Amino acid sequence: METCYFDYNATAPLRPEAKAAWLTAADDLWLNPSSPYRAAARVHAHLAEARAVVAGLFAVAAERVVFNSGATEANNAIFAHWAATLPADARIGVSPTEHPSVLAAAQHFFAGRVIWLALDGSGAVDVAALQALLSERQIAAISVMAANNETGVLNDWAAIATECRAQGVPYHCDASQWIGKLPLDRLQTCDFLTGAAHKFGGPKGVGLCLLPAGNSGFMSLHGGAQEFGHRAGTEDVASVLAMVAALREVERGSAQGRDAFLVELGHVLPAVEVIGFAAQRLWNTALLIMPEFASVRWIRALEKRGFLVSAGSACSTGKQGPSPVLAAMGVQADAMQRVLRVSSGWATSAADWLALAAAMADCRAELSSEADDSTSTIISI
């Protein structure tokens, strides 16, 4: 049975171009790029070229680009940097719908000094309320993601970046879900920007961070002078080149398949609720509250039919307690137990979307039958 993958927001399959770039580099460019001989200088030149490509895509100077192990490392490093450089009593503003790597880092480095930013009715950060906080000088730094990994809801990061710059407040934007799905235009206006290659078809364990122009004090890992002194450690050249190959292949997607799926799903399961339906969202994402049955039962039933979906953030799967994102949006606890996240990507077709809707209808019949059998068994006892 062929698998139909609908969990791109957790990780994307490796693009063929990325795989080819990795294999070539692993064979031909395995030397340490910091070694003194000419053969190693060739490896360093490929790394510099990759950095130039990324810098060009984001329209920044190459010195702003730092390669690392991914967004979790970069997010933690940014909060550690703020903790070391901002005043000891500084408070920071953070969206309560951030990725766990941001929420945990904020609470670790700024315990008791995190101001949770207000949301509007769609689950996006309320820009007007944020502007008021900035004007009152209540916060020394801001962290607001570009696109939410669970709901797909987009924040107005461009407006936030403009307001932060006007107030002289550093702004960090986790763009892990934006990069590879939407245009990169203006992302360079964010002071700190983070992303992970495996979200857009690159390998796991590699990512990028854009630093403010002229920033000389940022240090992700201490040790050698790699990455302009910002992150020590021998660079994983093969993974960096694979990431860049994937980034070059990115094309803006269409919501047509997702929207057709939601229309069809409304016919076969009319009681399904779509979280953030009226908001600006990623074209590939639908977060559903199913009318009945726990998320795990839907996931298992769909997997038997070859469809892979999730119950939300992969970084929170298996943990106890409600989703912080949905809790911040006011979703009731009982509804959180019935959530499914469906997210597509570069290899998903419109037919795949419609097949998923049909499979959900079949699963509903199966799960209802199981519930009826359970009830009859209990009565017979």
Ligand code: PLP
Given for the second form:
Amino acid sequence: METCYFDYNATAPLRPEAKAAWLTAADDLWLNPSSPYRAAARVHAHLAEARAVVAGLFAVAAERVVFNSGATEANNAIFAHWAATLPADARIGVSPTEHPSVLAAAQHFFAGRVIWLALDGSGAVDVAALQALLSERQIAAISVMAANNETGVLNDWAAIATECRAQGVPYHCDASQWIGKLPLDRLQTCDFLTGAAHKFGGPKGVGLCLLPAGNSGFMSLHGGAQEFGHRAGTEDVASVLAMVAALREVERGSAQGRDAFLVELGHVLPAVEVIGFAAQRLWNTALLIMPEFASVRWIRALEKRGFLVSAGSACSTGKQGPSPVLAAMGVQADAMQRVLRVSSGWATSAADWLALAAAMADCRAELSSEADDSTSTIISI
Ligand code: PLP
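Now that you have shown the form predicted on its own, what about the form predicted together with ligand PLP?
Below is the whole assembly, all chains and molecules, this chain first.
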């Protein structure tokens, strides 16, 4: 049975170009790029070239680009940096819908000094309310993601970046779900930008961070002078080259497949609700509240048919409490138990989407025949 993968927001399969770049570099470029001999200088040159490509794609100076192990590291490092450099009583503004690597880092480093930003009805940060906070000089730094990993809802990060710049407040944007799905133009207006290669077809364990121009104090890891002194540690050149190969391939995707799936789903399972349906959101994501049966039962039934989807959060698989994202959006606790997230990417076809709708109808028939689970509350968001 072929696997039909619908969990790109968790991780994307390696693009063939990234795999080829990784294998070649692992064979040819394994020397330490900081070693003193010429052979190592060649490795360093490849790293510098990769940095130049990233700098070109984001239209920034190469010195703003730091390669690292991914978005969790970068997000943590930015809050650590703010905690070390902002006044001791500084408060920071954070969207309550951020990824756990932002939420936990903000709480760890700023504890009671986090101001949770207001959301609009679709789960995006309310920019007018944020502007008011900024003009009252209540916050010393802001963290608002570009696109949400659970709902796909987009924030107006460009407006937030402009406002922050006007007020002289540093702005961090976690763009892990945006990079590789939507255009990179203007992302460089965010002071700190973070992203992860495995979300766009690069390897896991490698990512990138853009720093504000001229920032010299940022230190992700202490030790050697790699990455302009911002992040110590021997660079994983093969992974960086693979990440850049993947980044070169990304192109703007289309919502056609996802939207045709939603239409079809409306026919075969009319009681399904789509979270953030009316909002600006990623073209590849649909966060569904199923009319009945817990997420985990859907996930297992779909997997038996070869379809890999996820719950909106880890709650349904028993790892954590309810999703803070959905809680912040006002989704009721019982509905959270029935959430499914489907997300597509570079290898998904329109036929895959339609096959998923058919499989969901099939699963419903199977689950109904074995069911004693009769939750049926339907909510509208
Ligand atoms: N930020 C967002 C929005 C994400 O979706 C993820 C991935 O789950 C991360 C951060 C963490 O990225 P990484 O896996 O590179 O640590």
